[in-house]
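What follows is one chain in structure tokens, specifically the form predicted on its own.
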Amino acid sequence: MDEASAMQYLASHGHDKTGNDVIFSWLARYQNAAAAGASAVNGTIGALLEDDGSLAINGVVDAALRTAPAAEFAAYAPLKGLPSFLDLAVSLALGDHRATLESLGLHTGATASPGGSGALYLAASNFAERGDAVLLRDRYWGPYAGFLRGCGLKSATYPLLPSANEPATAHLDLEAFSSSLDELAKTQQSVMTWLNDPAHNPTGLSLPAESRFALLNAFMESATRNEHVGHTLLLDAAYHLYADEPHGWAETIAEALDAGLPWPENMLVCFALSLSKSHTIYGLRTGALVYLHPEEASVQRLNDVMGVTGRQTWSAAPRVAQHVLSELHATEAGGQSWSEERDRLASLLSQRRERFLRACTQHGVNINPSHDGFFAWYECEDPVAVAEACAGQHVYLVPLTGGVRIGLCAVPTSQVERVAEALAVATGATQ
């Protein structure tokens, strides 16, 4: 008897949910090697580790959490989130450009979610018709596919890096993006694209200002041409507060409006925020979906829609971090203390990236452009073979579609060169 016949209580769409998470399976291989006494390097996970291998924790956030009243741990949060936290989420998304954007006529709203994943779910379940394809780069965080599939959606992709028609420094294939957008707009009632920028997972790529402006302009033009097709630009900002330009998108949007680019009524811009990384509270599952639109009534309607979606899915997002972080950032001293510790962690990531890129150059490893955040990327045709060859040297990385992800967030600074050396050996072995 096959599984489908034996498990008649499982719905047909449930049978598609198979397999183990590739990241955690490779983490387990590292842990097994280390437990066996090997001098192993961990480049698998997406959490920031100190150089001694312990989880990097923002001490300012940790201290604030430990003094929170018991009721803030135990009580429900409002379904849409604590008002003070929703205000903070908008500020974290837009930074110093918030006042400018609001003065230019944009209204802002937000809904609390269980982590950045919850924010992505809110978007997937509300901004695309079932059966639609959501536009992604062809290198993306693997769980995107599951979020979309779980909401009855598909994906369409465009190349991560520019073609010969685009300058390499743009880090954007604008022609392919625009063409893909046009195709979707012709066949769908809604068009949504998810753009993990800055500090893209899995590559560490960040778009420069001119590319952000060009992409936003292309999106605005598509919405204008296709006035009866809803357009949603979702910016996955999971790692943005570790980037050199953490609020570059807010700045670009302000520049576009200041330059007179019209904001079509059928266009929405969203930010999916994760406080897991920025505030080192991964397990407290705190995030938000922030949205911008020139019509206040539209924003108010979205607040209702997202609140109902949350209620029907996870009820309310956890309360304690919403309260603590709102209180922490409410004072200049608290925000500054958090920022100083965040800067220390960002500097740790920058040191590792600079050493890694330099070592790759020295060893002839053709690593992808990488600027910010937790990861770097080696593009290759046989990622599993490369990862296995590295594992043979007790350097553990993650093979994904089209390449190998290097978790610089987890690699001790002193071991970064060893990762480049392992890749050099591995790529020589597979040529």
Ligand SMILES: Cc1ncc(COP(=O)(O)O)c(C=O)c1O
Second form
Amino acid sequence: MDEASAMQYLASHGHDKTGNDVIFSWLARYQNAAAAGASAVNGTIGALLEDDGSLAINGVVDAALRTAPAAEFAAYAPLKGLPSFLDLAVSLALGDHRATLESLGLHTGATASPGGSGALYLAASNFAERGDAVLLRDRYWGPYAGFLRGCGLKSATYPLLPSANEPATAHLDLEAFSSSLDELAKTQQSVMTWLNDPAHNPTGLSLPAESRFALLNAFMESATRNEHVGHTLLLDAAYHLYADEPHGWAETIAEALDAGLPWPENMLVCFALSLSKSHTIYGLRTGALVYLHPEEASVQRLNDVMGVTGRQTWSAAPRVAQHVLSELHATEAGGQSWSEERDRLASLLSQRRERFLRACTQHGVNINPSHDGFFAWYECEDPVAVAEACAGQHVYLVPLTGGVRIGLCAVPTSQVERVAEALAVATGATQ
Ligand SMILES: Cc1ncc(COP(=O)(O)O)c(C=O)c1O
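Next up, can you give the form predicted together with this ligand of this protein, since the form predicted on its own came first?
Every chain and every other molecule in the complex is listed next, the one we just looked at coming first.
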């Protein structure tokens, strides 16, 4: 009897949930090699590590958390989130462009969620009709598929990188994006696209300003052409505060409004905000769904919908970080001290990336464009074979669909050249 038929109490949709997370199984291989005394390099995990391999912690956030009153740890938060935190969430999503966007007539709202994952779940469960496909790039963070499937949704994809018709520096296949959008708008009542930008997981790609504008414009035009089809552009901002242009999307939206592009009523833009990485509080499960729309009533309605969805799923999001971070960012000095620590962590990432990309060039490794955030990406046909060949040199990476993810966030700065060398050997680039 196989395992599935043995578990006759499990509903059919529960049977689909199989397998261990691939990232954790490759991390275990690194750990076993290191424990056996090998000089092993860990490029597997998606958390930022210091060069000595310990978890990087924003000391200002940590110190502030430790002074929080007991009641802030113990009490429930309001179901929709602490008001001061919701205000902070909007500011973290929009940065200095917030005032401009509000003066241009946009209303903003937010609902607190358990991390960015909770925000993605809120969007999946409310912005697409069951059975619809959500539009993704063809390289995406693996859990997206589970969030969508769990909400009865499918996915459609377009290529990560441009075809020959678009300039390579656009880092966007606008034609493919637009035609996929058209297809979906013809057949569905709702169109939603998830875009992890800037600092895409798993590649580190960030769209340049022109591509952001072109994508937003295509989305607005589609919403205008298909006025009875709801359009939601969800920007997954899991790593944006480590990017060169952290608030590029807010700037692009402001530019579009400034240029007089009309915002269709059936269009919503939202941000799935995660404080896990930006404030190094992965385990405190703090994030928010932030939404922008020209009608205040729409934003009010979303507050209710998201609050009720949260209530029915996880109750309230955890309180303590909502309280502590809204207090910390409420003063200029607090915000400044957080950002100094954040800058230190960001420069760790950029040093590793620069050295890695340089070494890839030297060794002839054809690495994907990579700009910001935690990862880099080697696109290939047989990712498991490449990752195995790297593991054979005690460099541990993660094979995913279409390529190998290099967790620069975890690799000590002095070891990044070794990763490029291992890839060169694994892929025969040095032969
Ligand atoms: C692309 C992406 N989106 C969202 C998240 C959600 O993060 P969390 O739920 O830990 O805040 C992550 C975390 O790894 C991520 O990589």
